[in-house]
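Below sits a lone chain in C-alpha cells, taken as the form predicted alone.
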Amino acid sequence: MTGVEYIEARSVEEASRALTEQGEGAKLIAGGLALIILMNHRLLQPTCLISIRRLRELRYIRWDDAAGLRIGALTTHREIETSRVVRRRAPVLVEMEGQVGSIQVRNAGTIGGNLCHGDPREDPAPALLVLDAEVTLASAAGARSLPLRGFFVDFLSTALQPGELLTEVRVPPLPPGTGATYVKFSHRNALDFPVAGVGARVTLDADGVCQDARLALGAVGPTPLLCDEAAGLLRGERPSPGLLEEVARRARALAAPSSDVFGSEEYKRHLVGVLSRRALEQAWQVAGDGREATRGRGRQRSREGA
C-alpha cells in the first residue's frame, strides 16, 4: 500500500469528484475483496483509493410498488440473502446468494462491488439478468438509468463512465405465475466459481401456458449473456421435453466459452446446455406452484365469503 493516496469519501458526490480528480489510478473500495485480489496479483495498481463504505445511504432493501425492489449498492450479500422482503419479492435472489463464496465472502462482499468488478464468473448477474434488473449509476453532475443488460461491456469491464459509481440494483414488480431461479455447477463448492451459472424465469398465465422467459448464462463468455433467442421459443407453450431441449440446444450454440483448468469449451457448453434444461424445468414448476397457490386463495377467499 506504500504509495497509494486513501480518500475516505463522505457523500456520493464527493466520491464521485475524488474520481475525477483523481483520473485513471483512482478505484472505489467497499468490500475490497476482488480489487485486494487483484492489487495482491500485481494485475492492478492504483494509485488511490477511494473508500465508500461509510456511506450509510447506499446500504438498504427496500420495497415500492412501482419501482419494485430496491438494492443499496453497499448492501451485502449475506444482508439480500436474509432479508424478508427479497425471499417474498424475489427468491431466486435468496437461493443465488446462498451460493455465492464462504460465509465470510458474503458478509463482506457488495452487491454493487459485484457488479462492477465485471467478473463473468460471478452469481449474482445471470439471476438479475433474468429478473429485467437496473442499475442506477450516479455522479457528482447527476444520475442515470442503465438496464443491467447494457451494463457489462468486456471481461472486467462496464458501461460506467468517469466519475460514475453504481448506486443501487432495481428489481421491478414481478408479474402474477412468475417462477426464477439459478443453477451453478463448480468442481467443489461454492467457495468456487462456477464452471457455468444459469438463470433462469418463466411467467405462465392461468392456463399454464408460457406468456414470457428469460435465459442467462454466466462464466462461459467474456460477459454474463441473456439469451433472448432461446427463451422466446418458449412464449405460447406449454413444457414438454422436446422444447427445452431445443431451447437448451440454443443456449449452448450461444454461450462462448474458453478452455481453460476447469474445463474444455466442449465441456462447458454441455454443462450450459444440461443447467439450461433444469433451470427452466424448476422455474416452470415454480410459476405453476405459485399459480396453484394463488387459485387456492382465491378458492378460499371464495368460501370464506359465501
Ligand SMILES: Cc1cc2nc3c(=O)[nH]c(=O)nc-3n(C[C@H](O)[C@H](O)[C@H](O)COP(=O)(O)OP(=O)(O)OC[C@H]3O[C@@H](n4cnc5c(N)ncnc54)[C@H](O)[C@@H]3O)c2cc1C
Given for the second form:
Amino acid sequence: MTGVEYIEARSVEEASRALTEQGEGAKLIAGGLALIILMNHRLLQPTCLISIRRLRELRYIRWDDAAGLRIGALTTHREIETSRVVRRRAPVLVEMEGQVGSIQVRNAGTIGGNLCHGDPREDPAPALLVLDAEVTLASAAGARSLPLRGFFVDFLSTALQPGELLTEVRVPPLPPGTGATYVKFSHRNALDFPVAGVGARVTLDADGVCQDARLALGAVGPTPLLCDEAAGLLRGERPSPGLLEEVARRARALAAPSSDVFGSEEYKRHLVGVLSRRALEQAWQVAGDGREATRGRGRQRSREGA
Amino acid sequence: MAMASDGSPYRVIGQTVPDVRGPAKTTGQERYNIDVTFPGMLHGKTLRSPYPHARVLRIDPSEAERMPGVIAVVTAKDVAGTNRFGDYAADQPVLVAEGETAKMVGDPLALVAAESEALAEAALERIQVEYEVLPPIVDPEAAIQPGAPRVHEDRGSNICGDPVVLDRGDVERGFAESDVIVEGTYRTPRQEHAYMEPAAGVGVPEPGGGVTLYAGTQAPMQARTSVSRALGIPEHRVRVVPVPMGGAFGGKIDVSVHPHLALLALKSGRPVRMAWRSEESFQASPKRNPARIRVKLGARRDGTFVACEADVLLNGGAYASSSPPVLKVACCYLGGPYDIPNVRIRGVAAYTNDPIAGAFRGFGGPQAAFALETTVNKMATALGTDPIALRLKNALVQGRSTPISPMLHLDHPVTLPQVLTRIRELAGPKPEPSGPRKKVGRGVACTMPIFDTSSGAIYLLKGTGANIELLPDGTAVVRCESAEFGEGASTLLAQVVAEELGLEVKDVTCVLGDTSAVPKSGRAVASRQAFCLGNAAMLAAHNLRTKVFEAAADELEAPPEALGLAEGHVFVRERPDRRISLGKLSWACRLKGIELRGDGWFSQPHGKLGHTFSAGLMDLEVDEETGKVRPLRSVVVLDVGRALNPGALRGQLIGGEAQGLGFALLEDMPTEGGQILTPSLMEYLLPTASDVTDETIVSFVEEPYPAGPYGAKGASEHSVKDVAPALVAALHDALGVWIDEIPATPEKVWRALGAAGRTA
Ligand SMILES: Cc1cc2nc3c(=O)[nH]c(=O)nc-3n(C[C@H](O)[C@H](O)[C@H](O)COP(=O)(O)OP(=O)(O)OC[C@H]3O[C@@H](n4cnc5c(N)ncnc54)[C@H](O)[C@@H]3O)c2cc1C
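Other form of same protein, the form predicted together with this ligand, not the form predicted alone:
To see the whole picture, the full complex is given below, headed by that same chain.
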C-alpha cells in the first residue's frame, strides 16, 4: 500500500473533477469500510483516494412532501437507524439498518458507500428497492436521477459513470395502507452480511385487498433482485397461505445464489422461500395495522423475521 | 488465624479478587506483544508457501537483498542448528530448505527484515521461488492406509505418534450381553483459536552472539530450548521474555515468531519486530484437530452399560505439534465418567497436508465428549429413560479404578453423582417457544475432565518451581515460569502469596516467564496453573515463612513457633502487640546477611493426571424452517475442589462455554485440497456476544482435593466439553433429529429435517 495519493474534496464538483483527472486508478472514499478491506486483500490497488468525508452537504435526512424522504449519500447507517424522521416515514429502513454489521460498522459506513460498492450481499438495497427508491448521481457536468432498480448493473458494478458521485437517496411518499419489512438471515446475530435478505412491501386498499406489492432479494445473485412477477401475483388479492407460498416459490426460482462456506445453493434457495413468505406475511400485517393505527410504526424485528 | 466472615478458614483464598492486571488492561496501558518497540527496530515478514504440498526447488533472494532498506533476508541456509522444532516429534522446519517439501499452506520459506513493514512485504514479492507442485494428501482415512503417499518422506507412514490401544474386559461378549446397542460416526470441526492478538514480538541481538526474544508464549523455557536447538545457538545465549498475550487457548505452546525473530535479529544486528496478521495466524498456528470418531455403546434393558467400543481418527495436519497427546487424551475421555466393564478404544492421528493441528483448550476432550455423550444421549432415547438418570446409574463411584486410562486413577473424590444432582436441581422449567415456527429443546452432557498435577503424565511438565523474595518495603515478589494471556496466573499467585504471608494482594508483584529470572515451572497448559503454580507458590511461601520466623525470633525475642504473620507484620501470637513489620525485618536481614527468599518445588514424579467431573445443560430454541439455533440458557456445574477465586473461575467457565458454543454451532475451518476455505475472520464465524446464551448459570461443587492447593483442582478448560453434546441433544429434543457432525449449522439441521421427511 505504498504511494497512494490522498485528496480531500471540498465539494461534489471538486471530487468529480479529481475523479476525472486522476483517471482509472482513482477511487472515492467515504467511510472506507468496503474499500479498505479490498485494499488490504489487494483486490484493489488505487493510486489515488479522493475523500468525500468532509462534504457535510451530503450528510442529511430530510422530509419533503413532494419528493419524500431524502437521505444524503454520506449519511451513516447509524444516523438512518436512529433518525426520527426515518422512523416515521419509512420504518422499514430503521428495521433494516439495525441489522447492518455492528454499531461500529453502522457508525462508520455510509449509505452512499454501501450502494456504490455494488456488493449484492448488503442489506440496504432490498429494503430501498421495495420502497421504489431513487438515487441522484452528480458530476461536474450536472446531476441526473435514476430509479435504484436501474442502478445495480452487475457484481460490484453500478450505473455510476466515470466522474460521477451518488449524492442522494430518495424514498417517495408511501401510499396509505402500505407496510414494508426487511428480513435477514445470517449465521451470527451481529457482524455478518446476509446469507439471504428479503425486502417486502404491500399496499392495501380500504378493504384489505392488495393494490400493489414489491419483493426484493439480497445476496442471492450478482445484484439485488426485484421479483416483480412474483409480487405481481398479489395484486387484487387477499392473503392466503397458498398464495404467499406461490409467490415464495417464484422468488426461490428467480434467486441465483452460489454455494459458499455460508451455505449451499440449494439451502440458500430454500432460505429465499422461507424469508420471502415471512417478509410478505409481516408486510401484510404491518399494512393492515397501519390502516387502523397511525402511520409510521417502526417495529424491531429479529433477524429471521419473527 | 482469623476466620473470614463467611466461615472460610482463608482470608484471601476463596474471595473474588479482581484481575491484578485488569486496570492496566481496561485502560489500555497493558503492553502486549504488538506494543513492544525498540529504537532502531526493523520489521520482519515471512514468505510462505501458497501450496499445501510442493517441493521447493530453488529460493533466490538476491533481488530482495538488493532492495534499498532491506537489511536482512534469511533462508534455511542461514540456519545453523537442526532447523526443526516440535515437542513430540521434531518434524517442523523453522524454514523449508531447497530440496525439501513444503507440507502445508503457510509453511515458511524465507524471512525479510526491512526498515518498514511495507518494504518488507514488497521484498517478499521479489524473492523468487521455484516449486514442483505435488498432489496434496488431505484425506486422513486414506493417508493412514499402508502404501499411501507420505507427507514426511523420512517417515515410514502418515501415522503421527503412537496409535492408542486401550482394552478392558471383552467387548464382543459385552455387546452379546447387551439388549440395546447404539452406534454413530461423529465428526468435529477444525477450530481456530482466533485469539485477539496473533503471534508477535521483538527479537533483540545481544553482545556476544546472544538474542533476547520479547515474545509471548505459553512455554517460555521450552521456547528457549526449541530456538537453541533449531538454530544451533547455545541455550544460555537465548533469553525469552514472554510479553502478556491477547489470548492463547493452547495455540501458543509451540514456538511461532520466536526462531524467526532470532534469525533476523542475529543476521541484521538490529532489533526486529514481527507481528503475524490474523490470516497468517490462521495458516500457521495449530488448530483443534478435526476428528472422526465412531462409538458403539451397549446396555442392558435396565440401562446398565455393558460395552463400549470407540475408534478415533484425528487429522493432525502437516506436523505433529501436540497431536499425539491430544489423541491420548481424546481416547482417555472416550472411557467416559462411567463404569463400563468392557471397553475397546483405538486411536490414530494422521499426517496430512492440511493445516497443522494440536493443542486447544480441552485438548482432545471436546471431540471425544461430543461423540461419547451424544451416544449416551441416544441411548437414553433408545431406552426411553431420563438422560440424567441414565448417567447416574452408570456413573463412576468412589473406589473403582478408572474406566480404562492408564493416565488416571481414582485416588480422590469421585463427585459425578453430586455434579449430576446439582445440574438437575438447577435445570428449572424448560422455556416456551417465542413464536409459531420455533421449537425449544433441552440437553445435558457430563464429562470427566483431566488436568495436569505436575506429575510427568504429560510431556515436559514434571515439576513446578516458584520463588518468593521479600523486599525492604515489606512487599513480596513471586517469580515463576508461566505466562499472562488472560487466564489470571498473576492474580492467583498474588492470592496464594498474600494468603500465606499475611499480605494484601496489592503487595505481591509477579514476575512471570523471563527465562533469565525465573525458576522452571513448566508450560502454562493443561489447566495446571492454579494447581501446580499454586502448590509451588505455597511451598515457597512456607519456606520463606520459616526464614521470616527464624529471623524475627531474634528481633521479637520469642521462639519461631510462637510467631504469626498478618497485616504485613510478624507478631507474637500470644501478644499481638509485639510485632515487627516485614519491611523492617527485611532491612534488618539485609544488614545481617540473611536472605529472605523462599523456594518452592512441587512435583509428583509418580503421580497421574488429576481428574474432576463436570456437567452442562443447554436450553435452546431452533427455527424449524431455517434450522438456525438460538442458545437460550445453560447451566455449567464443575467440581473445582475449591474455588480459589470464584469470580475469575466463573469468567473462565463462561468463556469456555462460549468457545464450546462456537465449536458446536458456528466455527469451522474446512479445507479443499489443503487450502483453507475460511481464510480470515470475515468467513470464520467466531461467536459474538449476541450469539451466546442469554443466561449461563455457573455452579461449583467444592469437594476439597487433598493434593490441591487449599483443595483446588484444575478447572479452566473444562466447560468447553459439555456444550456440543448438550446442544445436539437439545436439538434432538426440539426437532427429533440427531446431528452427528458439528458445527450444527442451520443447513445441517435443515438437511437432517429433510432426511427425516420433516420439511415442508
Ligand atoms: C465488519 C463489517 C461488517 C459489515 N456488515 C455489513 C452488513 O451486515 N450489511 C451490510 O449491508 N453491510 C455490511 N458491511 C459493509 C459496510 O457497511 C458497507 O459497505 C458500508 O456502508 C460502506 O460504506 P463506506 O462509506 O464505508 O464505503 P467506502 O468503503 O468508503 O466505499 C465503498 C465503495 O463505494 C464508493 N463510494 C463511496 N461513496 C460514494 C459516493 N457517494 N458516490 C460514488 N461512489 C462512492 C467507493 O469508491 C468504494 O468503491 C460490513 C462491513 C464490515 C467491515
